[in-house]
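Presented as structure tokens, the chain that follows is alone, the form predicted alone.
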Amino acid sequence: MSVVIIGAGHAGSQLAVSLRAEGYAGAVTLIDAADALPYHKPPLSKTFLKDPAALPQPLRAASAYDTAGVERRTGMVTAIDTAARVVMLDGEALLYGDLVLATGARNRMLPDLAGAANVHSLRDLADAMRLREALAQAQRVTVIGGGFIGLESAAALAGIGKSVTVLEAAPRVLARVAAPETSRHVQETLTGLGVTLRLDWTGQGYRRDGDRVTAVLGATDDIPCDLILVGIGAVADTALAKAAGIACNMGILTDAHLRTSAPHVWAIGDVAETPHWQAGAALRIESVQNATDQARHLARLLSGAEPTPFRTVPWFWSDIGPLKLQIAGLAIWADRRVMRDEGARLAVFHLAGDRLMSVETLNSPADHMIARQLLESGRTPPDAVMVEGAAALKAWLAQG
């Protein structure tokens, strides 16, 4: 009895501890293809640009890997054989009794930009530690993208004194994850800090020099640039699973208990794409929150677990300055919000008809909190009440 897990994210290291922590008894193997500790990746964004002696956040510290018995391994996974149930780690053949698929992600990169000396995007440790560096030497930064990364970029760069602009091809930032009034708080707090916005960017080509970038060019003007930073969203990193003749779509496609269409494969985190109670639809969701659930709800199963299937409510974070944008449940099939604007914070209610589906805040953890409460109960509180404040909402749950 083992379980090899390749990949060591939030995911991966996650499912490693929780075997032991659920009594699995075992063989636990946590491969990486990077030679750190699993580390937070949320702060690359913000606080590890801006401080040059920061160092990254280990998701736990080397000890508690060992006190739970995980091997850990660092090196690349080549090749996957699901009927021998074995993996090939940098030539060396390891024997599983269940697989667990921990991938991930990566970037999208736009293929004009591909190979530019000072363009970047950021995902790990590696691509933030180059664009720190990078930084040192760059004073006019345009970020293309104004979806989570490339607006937590924006703004950490802009508290050190970079000038920064952002080029976003839709009419406001955070389209398609946010409403309106969201992207309008967001917008006004990063132009209040100095980032320059360009909404409904639409791009003309680039000017170069060399290997590098000098300038962006658009219909009317040119964006002149020392370094770029590209945030344009992220695919799974599927490619393992496919060679392997896993089923895959937009992530690697498992049910709804995070099988894959493989005997004794299991995928968790940004990879996956599993059925979602909320949506009716398997979704693959990109959150901290969702590979650590997932993480917890399979080492319960490969424990020896009852099988049940996944179902959390989802919610997401992002830090731009000094807003606390938190988002719970998924706005699919929303047709309706419900608005509570009090300038400092900020609460939108999405529902469809007179179902409350999702509740974005900024500055505004009660209301994060208990709106987490209303999606995981089912219930929906009248508009009236989703305006008067949290308080109000945490005595309406209370009366049942």
Given for the second form:
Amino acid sequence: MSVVIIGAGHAGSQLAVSLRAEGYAGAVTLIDAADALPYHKPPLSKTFLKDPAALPQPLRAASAYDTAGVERRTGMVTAIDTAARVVMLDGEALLYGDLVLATGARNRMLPDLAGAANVHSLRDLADAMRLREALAQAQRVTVIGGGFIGLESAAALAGIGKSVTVLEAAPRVLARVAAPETSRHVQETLTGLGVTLRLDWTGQGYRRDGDRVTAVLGATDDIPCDLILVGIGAVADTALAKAAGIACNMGILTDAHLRTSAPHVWAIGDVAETPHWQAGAALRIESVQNATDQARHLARLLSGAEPTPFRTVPWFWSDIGPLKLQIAGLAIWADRRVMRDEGARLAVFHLAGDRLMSVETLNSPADHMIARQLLESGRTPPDAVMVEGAAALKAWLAQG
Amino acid sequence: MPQITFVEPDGTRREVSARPGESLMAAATRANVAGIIAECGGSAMCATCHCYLIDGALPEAEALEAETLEFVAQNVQASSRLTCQITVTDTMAGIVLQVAPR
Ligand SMILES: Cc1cc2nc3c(=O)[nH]c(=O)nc-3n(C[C@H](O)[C@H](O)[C@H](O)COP(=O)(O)OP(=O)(O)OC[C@H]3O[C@@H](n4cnc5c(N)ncnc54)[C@H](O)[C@@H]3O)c2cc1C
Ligand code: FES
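Having seen the form predicted alone, could you give me the form predicted together with the partner chain?
Full complex below, order starting with the chain above.
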């Protein structure tokens, strides 16, 4: 009996320690390409860039792995043989009883910009260190993409005195992930921090000087820059699974028990495309909560628990300068919104007909915490109660 | 470095050396204190760094911490704190925190 985990990010690290907590008795091997104590990714685009002395924040102490009897290995897994139940780790063959793919996602890159010396993206600690170092020599920063990582970084960099321009092809930032009202608040805040927002942006190419990009060319004007940060989303790292004949779509396909198409092979975290209980459709969710909850769920299954489908209320956060954006649930099937805009705080309730699907808040942790309990309960309060406030929602929920 | 005591869920007392400037949660994580999971890394999202202050004094909770705690579902008491929201100072030496049950 043994479990080999590929990828020691939020999902893989959690699984390794949770297996032991659930009483798993076999060997646990946790492999990662990077030789670092597994660390929190979210701070990389928030606090880490601002402070040249900031250290990575470990997910858990090294002793936590030792106590749990987890063997940590550094190296790249290059092939999987699902028939022989073997993975190749830098040329060495490792046998597994069960194999867990927790390989995460990789950033998308604009092909025209790949390889340029002053072009950056932000996914892991090495990226963040390289970017932080380069910032010492850069004043004008252009962020391509108005998504979470781009906007968090833009706010952080404006906060340390950089001249930041964000280029976004859509008419508003966060267009795919947040309500228009949320986008508007975020845009106003960023502008207040001194960030220049260029929405509806259509790029016309780049000006170069040797291996550096010195300007992004637009339809009407050019944006000169010392450094470019590309934040246009991520794709699941499915290459390894595909080569092994494991079924993939946008991610590695799993059933509701996190099982892939190959026997004794499982997938969790950013890389997994898993049927979602709210819709039945398979989804790939990029969040810490999804990664760690899937890890704990799989730890129970592999430790012999009665199999139950994976089902949690998703939650997510993003810190954009002084704004705390918090999201509970998934809004993708919603068809109407109920809003409470108090200026300093905002709560947006997304409903599908008469059913609450998701709640998005800015600087309103009370609404967020109660939203998670509401979504867990499956109950939908009357619109008037949502409009009234978090205390009213709490009272309504308590009435049962 | 101020010494902080964490009482783990099974009653074990752990004395931890905290660094001024880091959060109480970070000090506990570094020392592998049982029950401090700190899933969200200090973003006041997960409440898995929830402790009760059982001896000593701490500065008042700020809005984010207080509001999050007020609306957390489980086991909140008057002495509840989110340790990720508290920055360690030298004056905190000797305080005792009990890890909240989940
Ligand atoms: C800058 C940034 C900010 C973020 N902010 C937030 C936030 O505020 N809130 C939130 O909820 N989420 C946030 N996220 C998303 C969150 O970090 C991810 O959802 C989470 O890391 C997913 O965990 P994972 O274990 O699936 O993948 P990862 O954490 O990406 O780990 C995958 C690991 O697999 C390793 N690996 C891949 N292939 C191989 C191989 N062949 N051999 C060996 N090792 C391999 C990689 O080295 C990597 O360490 C952020 C992400 C980034 C990059
Ligand atoms: S670490 Fe998540 S709330 Fe404190």
